[in-house]
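Only one chain is given next, in structure tokens, and it is the form predicted alone.
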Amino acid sequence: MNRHVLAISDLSDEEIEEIFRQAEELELALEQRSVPRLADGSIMATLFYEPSTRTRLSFEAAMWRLGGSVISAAEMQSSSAAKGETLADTAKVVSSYADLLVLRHIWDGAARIAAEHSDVPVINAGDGSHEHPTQTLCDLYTLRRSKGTLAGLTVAIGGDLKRGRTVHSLVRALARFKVNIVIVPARGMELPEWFLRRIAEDYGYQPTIARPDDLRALARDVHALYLAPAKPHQLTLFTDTEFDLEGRLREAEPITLDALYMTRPQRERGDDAVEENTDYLRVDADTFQDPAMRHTLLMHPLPRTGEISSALDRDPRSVYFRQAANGVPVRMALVNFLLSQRARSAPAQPSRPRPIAPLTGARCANPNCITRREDVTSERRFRVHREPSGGAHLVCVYCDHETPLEVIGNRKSKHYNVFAEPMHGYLENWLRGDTLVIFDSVKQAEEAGFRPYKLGPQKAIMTAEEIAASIDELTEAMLQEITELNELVIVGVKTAGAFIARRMADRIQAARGATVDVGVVDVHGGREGVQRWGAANDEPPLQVDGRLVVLVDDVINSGWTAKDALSIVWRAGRPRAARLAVLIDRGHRQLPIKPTYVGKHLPTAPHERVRVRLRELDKQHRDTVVIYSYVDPKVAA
């Protein structure tokens, strides 16, 4: 059984202490040039999908210092990843070459995917905005070496806290070690609400949130920061003139800020933050001039991009270069810890092929989650979290993000219902009976062959004649813009969208005498590529490179189905252009996706369902579009 370090929570407090004890011994051995060859004969593989200097080099230096060897893929753009190889396949193959795999990746949760497919221990060297556990080990080690302890320290953390994976691991660890935390985010870069809820639930802890101006005031007057006597591990900032400061002074004990931990703006992770954020805390010599901060350490995971003045480099309180140097002994200790754990474990059994799980189920709400980028074989993608209020949500096991619980189904009965609080009994029973299936939309449930438990009154809103007229209008609007029909490929989203695409191609044949290629994408069935209409499963997919693609679906609601379908098209090739045609636009989109061609705009309430029934799918019915509401889930049978 391999031991992985994917998050800081994968190590117990006792194991972290043991790693620090070994790191101290190895640090001394490095100074004396007498490092034992603890990894003699072992090979480390480093896979870095993102740029890195300190993390990659310190890991590789650690392995060489221990007497091991390193094989490295530092530029993944020149590896098979550039050809489209999945991370799962890369991890499976590379783990057969090495005894330890170190991964840095651009996607949240990527390290867990690698661990699921690797035959050797995996160390997360940073996955998207999720976690960076080994940087946190270096930070804790530096703090403890400098202060002699961790418990009871007060640490302020400033900068980009929304997307900083280093901060996400560090806050979790500091809460565990009972460190007082003050977070000083730049505007728009606050810790996510789901993250704060998780800290409160896991550790019974809530960091104090301050503004950059509050910390600047702290540099001038340390008595602006106090411990709240009723909560010894919580901080309260009193910077508002409306507070009775004299009264607070009599009741509270002033404390010292032990460390200020700065981070840079994570510009590579999105452009939603203001580029020149005037609220971004920048530390210079003036910040540290107050005698009250004479014992405050200045820390940074590096690289810095202007948030710390170089004038502070020579200040003995600036320990960011020491943090970087400590990466070698700390990572040496971690490598030895994992190799020793593996040596003591039973011999690994040949891995059995992992079953391919049906790709029905909710998707993570985090657009940068690995599960949104690659197929995931495990059905267990979420934990169901019950809320004290009686609600429930999903927690992604890969990236920790929360996702609303939308639609639940029963695997045995093949029925579904929209989730609401009265459905808790069903949720619990189906969960215990291993019959629970979770969907992110009603459409996904219906595409998987599930039926609703009970419907409210149905109302027909489009007849067969009106559907035919709308498809005619869609086709005519498309033909007015597209003249080179030999370059056109119409791609329908399975199931109803594919039949509408076929009808549009038939109309083009009748009107222009031109045969247009028709393809099908299966968003919910897990099949990759654009399949040719009517082709057998073993036939090659339809080519879309350099062509004009019109994607067709029956109804656009949130926009996620269209986005996933477009992603399949782009993974299959590089079209010259791509457009979207829908029979009905409900106007409830969560994503900024606008159809090029629309048959009918139909404003509806969120709880209403619009269903397109086509004669090809139900021989007993004519074409029709119906709208209906769900009944109260309490009466679900």
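Numbering follows the first chain given and starts at 1. Under this definition, the rigid core comprises the largest set of C-alpha atoms superposing within 1.5 Å between the forms. Quick caveat: nothing in here was measured; it's all calculated off a predicted structure. First, how it differs from the form predicted together with ligand NCD.
- Relative to the superposed rigid core, Arg54 undergoes a CA displacement smaller than 2 Å between the two forms.
- Put the two forms on the same core and the Cα of Leu28 is off by less than 2 Å between the two forms.
- Once both forms are overlaid on the rigid core, the distance between the two CA positions of Ala186 between the two forms is under 2 angstroms.
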Second form
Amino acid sequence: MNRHVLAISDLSDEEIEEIFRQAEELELALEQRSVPRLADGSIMATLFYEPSTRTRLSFEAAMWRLGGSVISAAEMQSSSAAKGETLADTAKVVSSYADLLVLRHIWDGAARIAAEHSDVPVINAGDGSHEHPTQTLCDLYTLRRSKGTLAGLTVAIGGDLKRGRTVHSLVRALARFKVNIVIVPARGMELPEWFLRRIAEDYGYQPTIARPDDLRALARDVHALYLAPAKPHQLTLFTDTEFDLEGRLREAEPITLDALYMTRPQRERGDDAVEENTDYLRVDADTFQDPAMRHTLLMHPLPRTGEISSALDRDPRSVYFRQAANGVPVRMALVNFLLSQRARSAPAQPSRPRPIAPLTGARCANPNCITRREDVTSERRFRVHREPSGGAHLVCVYCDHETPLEVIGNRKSKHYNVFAEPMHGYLENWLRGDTLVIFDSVKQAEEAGFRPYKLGPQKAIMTAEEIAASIDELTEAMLQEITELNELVIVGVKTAGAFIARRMADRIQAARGATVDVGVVDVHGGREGVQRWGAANDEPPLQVDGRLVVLVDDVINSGWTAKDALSIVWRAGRPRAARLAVLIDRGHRQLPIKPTYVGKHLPTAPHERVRVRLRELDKQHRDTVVIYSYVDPKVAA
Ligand code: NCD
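Please give the corresponding structure for the form predicted together with ligand NCD, as opposed to the form predicted alone shown earlier.
What follows is the entire complex, opening with the chain shown before.
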């Protein structure tokens, strides 16, 4: 059984100790040029789907220094990935050439997919915004070598805490080693809520939140950073509204800042909303002049992009170059640890005893999660996590993000229900019985052939004639604004939306004698891109570049389906404009999406279900729209 290091939690405290102990020995051996050939005859493969200088070169140097050798596909863009090979296949193949795989990837959770398919240990050298465990080893090692200990230290972490993977691994590790953490995010780049909740649950710890100004104040007029109460590892949470420096000074005991860990804005990870940020903490000689910071180490995983002035480079408190240099002995020790584990064929890593949801229709809510890009063969995509409030959510085992639990079903009875607190018993039972299925939406459940657990009375709210009139009106409203019919593509969301799109195009044909392109998108997986209506499987997708796309769906509610459909369109090309037409708008939006053309506004309650039945889908019936309400199985019983 292979040991992988995908997240910092994959190594126990004792193992980290052991790695550090050996790294110290190796550091000395490097100085004395007497490094034992611990990896003699072994090969490391480095696969980097993203730029890297320090991480890749220090891994490779570490392997060479240990007497091993390295094969590398640094430019993944020019290798098989460019031809569309999956990461799973690449990992499988490359692992047959090497004894160890080091992977850096743009998508969160990529390292776990690689590990599932690799025959040799995988080390995560950074996966999207998720984790970067070996950087954390270098950080901890440097911190401890300088301070002699970890427990009880206070470390402030500044910059882009939302997208910085080094921060995500580091905060987890610091919380574990009982370091007091002060987070100083730039506006819009805060640690995600779910991340803070998880830290609180896993380590019973809540980092202190400070503002960049608090640290600046430190340099100007306060002589220590005061945080209350100074109970080790149990600092009070300061939010902006609670901020009261005077009060803090009166009440609190002073705490010195042992280190300030800065990070750069992760621009390549997108998010235009946070780009122009004047709030970003920048450290210069001034900041570090305060006597209170006499012993404050200045750390950075590098590369820096202006967060730390080069004027501080010669300052003995600046340890960022040492962090980078320590990459070699620390990674040597880690490589040796994994290779010797492998030789000893250590037992499987202990996994946390949490209920596991079998493979389901649900998708991770994180758009950057590898599971949204690549099929996953593993059954263990999610853990179910019960919230104290009574709700529940899924935790993605690949990227750690939370996904709300919307609709659950039973594989055997083929019934589904919208998840609510009284259903916990069912959830647990279905989990145990391995019959649980999870859906993104009621619509997805119904399209998979599941029926509501118990229906309330159904009420028809639109007749066939009303539906036809409504589709005609939608089409007319659209034509009012669109004159260049050859530029238009009507794209239906599979399944009902696609039939409505078809009917709209037919109406244009009948009324104007013009043929309009009709496309279909499938938001529940299936083929990528916009397929031409009725196209054979090998036909190329429809071109949307520079065209006017009108996306069509039967019902809009939360807006998630429309958003997913739009993302598919945007991935397929760059349309000149995209609009949305729906037969029914129910309200209840969770996303800021507003359809341009609406057939009927229908205010509904969340527990109600609106179902559009079309003759194309159900030959026995005429077109109709019905509304009904769920009845909870417990209440029904
Ligand atoms: C970090 C990374 O790649 O996540 N760099 C590194 O490994 N030394 C930090 C960063 O790129 O900002």
